[in-house]
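Take a look at this single chain in structure tokens; it is the form predicted on its own.
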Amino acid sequence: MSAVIEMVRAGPLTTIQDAGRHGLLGAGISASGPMDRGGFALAAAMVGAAAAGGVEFTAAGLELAVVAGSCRVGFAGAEFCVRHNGVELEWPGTALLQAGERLVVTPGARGNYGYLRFDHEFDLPSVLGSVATNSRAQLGGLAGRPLRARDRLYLGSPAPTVSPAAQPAPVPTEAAFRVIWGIHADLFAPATRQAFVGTRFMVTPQMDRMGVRLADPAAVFAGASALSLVSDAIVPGDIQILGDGTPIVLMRDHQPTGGYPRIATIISADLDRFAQQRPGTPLAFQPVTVEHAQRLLRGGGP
């Protein structure tokens, strides 16, 4: 065993994620896997190792002490203050951790989701391929859980070296979401999917790992009919709209299903940023093409 680590202050919605159980929608299991990719990885990179598992957690951020060993972690995501034994480290960053130590991570200026990833493997089961936690069908992590005070975390075996990655161009805080035409688009009046696009929604205080309310002040959908259908699949970033017209972005821990309309979807290229929109954050959408955005997942420009 490399490190026991406890955790002395776990925020809401912390939990182990790694690159998620991709496959299962069929069954009825959501991939799961962190909220912010580009955050994840570079988390990984800032340790040097490839830790299949990491700690994400929410904005109210977290405190840890090492039990046992030492280890190496890396932390980034958000816009968070680290200190390691009172010290203030920078952020991005990384740290060693030796026994009796403690890392204590608070909020900070911007984002919801922040990254530890570690140089050792976290001691836990494999659950249907991987040890992500969905909290909402209880699999993966611990016990199926988040994380709370008092928990520990039990790092093995060393983790495969990875060498930094190249992050991608910082997109303007204020530019618009990019999302492609839903399924169900064609099901609005023109004058709604043109009111869509010219329009500032905002990020409501109502998200979670599942989904992102947002409100409607201009009230675009306040009139908008058939928004109940039969059900069909649904995936990452599809703006959903409930029967009341307010629109829902889902998020990484999705239903499988929904019998609400999806007129657009975030493409993947912009998913991370979305989910590190706070809640008061006005934003809006613009449509691309398909091949646009699979040309921006390949990392082929703006």
The other form holds:
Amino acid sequence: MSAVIEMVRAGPLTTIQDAGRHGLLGAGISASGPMDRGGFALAAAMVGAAAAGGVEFTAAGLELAVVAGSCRVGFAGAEFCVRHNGVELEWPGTALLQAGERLVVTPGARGNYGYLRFDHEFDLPSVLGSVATNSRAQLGGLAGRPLRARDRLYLGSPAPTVSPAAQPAPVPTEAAFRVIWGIHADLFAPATRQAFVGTRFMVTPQMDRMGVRLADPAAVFAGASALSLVSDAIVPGDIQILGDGTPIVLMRDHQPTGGYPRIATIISADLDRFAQQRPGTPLAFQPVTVEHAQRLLRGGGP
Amino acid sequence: MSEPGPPLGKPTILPLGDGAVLVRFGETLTQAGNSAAVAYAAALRHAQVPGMVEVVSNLVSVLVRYDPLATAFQQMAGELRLRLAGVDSLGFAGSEHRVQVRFGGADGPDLEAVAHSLHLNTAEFVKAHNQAPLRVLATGFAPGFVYCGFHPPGLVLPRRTQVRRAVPAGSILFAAGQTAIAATEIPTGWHVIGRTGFRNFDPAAASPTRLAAGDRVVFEAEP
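The form predicted together with its partner chain, contrasted with the form predicted on its own above:
Next comes the full complex, this chain leading.
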């Protein structure tokens, strides 16, 4: 045993995540995994040798104490203030934690999700190939639930070395979120589709790992009739429109299938950035081709 | 077996985000569209399509997730289009499962109302419900959840107007000409007609579910 860590304070929705539990949509389980994959990877790069699993926490931050042993921790994602035994450290960054020491993460200026990665593996059971917490199916992590104060995490075997990850290039905060038209886009009137790309929406506080509700101040979808659709497959980033016209962006713990119409899907290259938008942030959507979205994934420009 | 809806039209292939393709066999739920989706998904799972990472059949479509770093949308769509030819919708035979159900009472609080709405007494309804094996139409709504269908036209009821916030694992649900089995506690607007000890979800098992789309389910009243 290399270290025992105790949560002193855990904000809501502090969960264990890893690369995700893929390949089980047919069993009714979405993949989960970090809301901001780039931030999760950067936290690992900060450690140099990171366990597959890490701690995802929300804007409220968290506090932990090392009960026994020692370990190195890396932190990244969003913007937070971090103190190691009272001394403020740079964010993102890393620290060597010894028995009796504390790491305190408090809210920062921007973003929703932060990550801690450690240089030793969590001693947690792998559930269907992953330790990721699925908040919908209540699987993985610590008994399938978010972490709370007094929970202990046991760190065991040393983690493998990870190659350094490049910090993502800064994106102008006003940049539109690029989307691919959705599987039901043709069911919306041309004027509605036009308004969807010409209007600002807003992130609301109704957000969790399953989805983010948007406000639609221009009432783009107010007249959209409640369509009766055959339930169909969902992927992260899908924007579904509820019967009352509310848009919801489905995230990592999304339901595997759903019957609400989906107008568009946020592209993979923009989904991390979307997850980090705080309530009240205005958003615009910009349609791109699937070819364009895939060029971005292969490193073909911003 | 009933054959609701029109025969199968030409399937459509469309992107679902930048890492998945949806192959759609219809816009409404039909036996023909469902059988085609199940058979096509089964054929794809045995095919070697470069970059393909997951195949899931839905009620009338098949989701194919792929690695966009290994292949591209147009390439994957082309591979999938090629494999549409020669899929034998009726050629897919799944396994058969027997599911014992305690109908009515506290286990099935809606049984009497359901039977009454269909102008049957509860014994007649249970007999009619269990008369013919159903097919698993789709999985995926929730862990281990399955939709089974189709019942004949005399056994078709709309959903309840009120949603129950939670029904227990094993609940046998009835609506829209189908019977569904909840493997975990879920919210539902379907009628709850019984409960089974059959659990279609075990996260500790290598394969967490036992029922697959296309399988046959024989419902039996627990003696």
